[in-house]
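Only one chain is shown below, in structure tokens, and it's the form predicted alone.
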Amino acid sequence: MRYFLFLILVVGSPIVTAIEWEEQRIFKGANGGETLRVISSTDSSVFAPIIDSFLSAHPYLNIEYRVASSTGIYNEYRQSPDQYDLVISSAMDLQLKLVNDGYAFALDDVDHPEWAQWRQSLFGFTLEPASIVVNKSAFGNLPVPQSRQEMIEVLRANPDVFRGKIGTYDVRQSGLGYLFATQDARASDNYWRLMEIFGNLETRLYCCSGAMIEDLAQGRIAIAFNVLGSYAAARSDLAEKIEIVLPSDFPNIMMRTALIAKSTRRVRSAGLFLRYLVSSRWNDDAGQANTLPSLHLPSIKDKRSIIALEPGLMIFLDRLKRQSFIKEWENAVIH
């Protein structure tokens, strides 16, 4: 498969502050034509084996694959959903009300189980837990903690060991990060604890799980907290070095999800695109090239520890209940 890649200059506003993107990679089939257009926030080296394969089956295609945080697509599509044709995050939420503000087109024919979709309009494609990632070197004799009540108790009887050497997102960048810390907020008192440990050791903020990744490769973090285990998977290099662990109190799953957009001249190719994503062929075409974990994963047995989509996960987008929400965190984080 051939692609090409290239650097953007993203030119400030006085007026308008422009999204600040990632990469831009351009996909070509064998025998290009027609070009999508997708906004993503999943880095495109770890989402390139499913777009290779899906161009093999559809070589009169390209794909224009853009990508930028969580929030700042969210931002960005409701700013220009005339220049996109799909839209894939894993801020599940703000996904969700993408929809419920019209700004998705409904396919009626998918065939999608019905937790994993949202009135036919968007869909869950991969089941991603959110993971504790050590690097094992870090912690020497010590145990690595296996939930979020080992980990409060690691913390609080080696702060030296650790002071400076934690990195999670910046909740108030990353659309994931907020997601993530709304839900654990939810499920148990123990979330509150873990922050206030976190801002007395100098936790290190991070916008994505790519970057987390990588200082914990570099040595610069022992611990990657609420990171996607897919991001530390993918890196081969890092196999023996580091552990992934999912938390056995209360784990999160979340769903990366795609939808069509509404405005979008290219029905019928996004519809293929899309369609090849929830039917999990990729898993397969992908081969061992591929990293990300498809919905139909067996080793997801608890289908309670999906966050589902349903409309009680825009709670926290109300304004004031965000406002309420960051306010704690920085309160516990930031000193």
Given for the second form:
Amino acid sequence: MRYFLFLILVVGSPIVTAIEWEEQRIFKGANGGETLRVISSTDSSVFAPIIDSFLSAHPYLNIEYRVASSTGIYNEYRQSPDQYDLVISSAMDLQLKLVNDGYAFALDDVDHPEWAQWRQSLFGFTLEPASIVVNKSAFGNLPVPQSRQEMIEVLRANPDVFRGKIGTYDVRQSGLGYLFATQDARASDNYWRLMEIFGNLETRLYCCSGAMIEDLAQGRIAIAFNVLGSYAAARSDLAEKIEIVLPSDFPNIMMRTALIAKSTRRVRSAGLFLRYLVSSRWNDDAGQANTLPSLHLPSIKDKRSIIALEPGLMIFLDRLKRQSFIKEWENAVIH
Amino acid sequence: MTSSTANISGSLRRTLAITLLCAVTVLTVLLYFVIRNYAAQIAQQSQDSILQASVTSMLDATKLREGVVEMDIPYVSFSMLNTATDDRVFYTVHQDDKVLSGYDDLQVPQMATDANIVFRSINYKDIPVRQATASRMLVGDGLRTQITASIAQTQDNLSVTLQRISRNAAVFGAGFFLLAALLSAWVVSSTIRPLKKLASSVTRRGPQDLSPVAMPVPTEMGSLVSSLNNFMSRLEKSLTQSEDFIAEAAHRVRTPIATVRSHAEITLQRVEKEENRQALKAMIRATDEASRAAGQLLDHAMVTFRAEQLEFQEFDLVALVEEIVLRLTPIAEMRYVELCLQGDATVMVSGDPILIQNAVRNLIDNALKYSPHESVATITVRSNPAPYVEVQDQGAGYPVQEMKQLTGRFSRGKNSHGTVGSGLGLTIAREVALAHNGELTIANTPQGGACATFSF
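Same protein, different state: after the form predicted alone, show the form predicted in complex with its partner chain.
Now the full complex is given, and it begins with the chain already shown.
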């Protein structure tokens, strides 16, 4: 279920004002008393099974679940940190910066692998690769590209087929898009070549994964680049229409991370929910495809393709660095 | 003999041990702090050098383009600051006095013009951080501008490292302490050892042994041992002198006593009056006693002298005893005592025959003296189990309560009244026995007689 969907094609940087929530939902436990205030960048439809299974184990709690973009969440939480108990976001860099700047509450006794946590404050609980998702019918006889390089070749060879049919994140809007873009740029020069081509082919820019996948399903676009494969896979109704490709040259795998607000007065309940998230138990409890891939994805052998939780993530959040990156990106993608 | 006790106050071993342990403890504590301090410095230096690399890489990434400062910080600037404890990182970049990027409220120290980099430990957001600051002058298109970059990092990893180092230093210190304590124990015992050796060598000495201590001793004990040697030689000299004096005195009085006796005997022949005769007889008995005492004193002096320079030779003990018995038979007959020699035919022994003759004669002499009339004194010589001479009489035996003291000098049994003697007989026999590594045992026979055994 989607309450608010935005397709943003606005040029220019957003001005930080009162946040506009994409969704606000209250999940009530059977004997709900205390209410946990959770802000998240994850659509409630994807997250609902997790919350439901948590509340069935802890029926004395309610969860107020608000959804906004990862950048929106980051700004909102920095402005009023005492309004929320738990922050869940796909933008690892923004989350890490929140912890670094002292906005998170440390839980000492969470049994979690070293690589999936930072300062016992930020905990990764999903592994979600950045994927190339294609609409099979739009490709026709053309080969579905398996890597960035192959995609460059396909696009160069068939500019007319794909003009206006490519979608990717607007890195100025989407924290996750920015994270994927910077990690891609860090890994290979191919990224800029690809962006040049995207610019030439009048690429559509999206704020969020959901909107991009929706358009892909409707056939408005043929390729969604760097979109979360997990979102696409969660749409089981689209399984026939789309194909999810993990780029074989270098996949970027994101961890959805959660932190407990520094000033929360519901440490115990927030701790319970966070422990539940990192335990991956929801993966079994929910028992359905329509949910997030847990941290223990058997298909991911190489931990190096997981974006590391380390101070380096904050580099691209530097004002000057971000400015120059956005400038370069705009030069490439927007004409 | 009395065993004297020393006036003991304190213990060298304990004093030495306590002193050494104190020194070791002080050293251990010192060592612990020195190691810890040194390690802390090194740990801080390693953090500093990473901070320096990071801040330098940031500065290197700044450039002036068309009068505008651009800064393309490499990813590695921060990722190199990754630590096991996920230390937090704060940074700020200033252009002249204006904040260009980073954390506005992170204070930057005044840079001295000649300083490359400044490190300091400060509190930022109420947490202790280590801060490295460096600056660089950018020049271009008539513009000169000073770029200052500063990186601060929390010190969680450093304190974890320090804890680990402290723990290791403590373990190391404990090991050092244990080893040093063991070494101290060894040092104490090896220092004390010569003293113990000296003590035991002096304790093991025979009662007559006053020879100087010959074993090598450490310098520190030299004066003690030379004093001891000196003391013993004076003691020996004084003993010898007194023995000499006694022998000389005995020798000198013997002749006059013999003269007095012969005169008394002659006079006894002439005197008719019974009371006078009694007086003379008493006189003769007294001179006999004096003569015998003088003789025994001489014997004793001789025994003491010869015992010191013992000359061993092989001889037949039976022949020696036979000769004594032969010589004493007339005296025995005068007392109506029969001397009976029995035992093995020959018993070869090694020793000083003169001393042994003296000892055996004294024993038989004693037996004769305490034997009643018409009795038998039995002398047994055998070689099994060890060569021995046993003299047994049929007298009253030794007084049971005094047996232990009887072999001491000038000690006589309570029952000896009316018997001529000096009390040196058993002493002489015993000293001879001891000089031959043998012993003299005295006992009473079941029939009540005395039995003295001289064994090798």
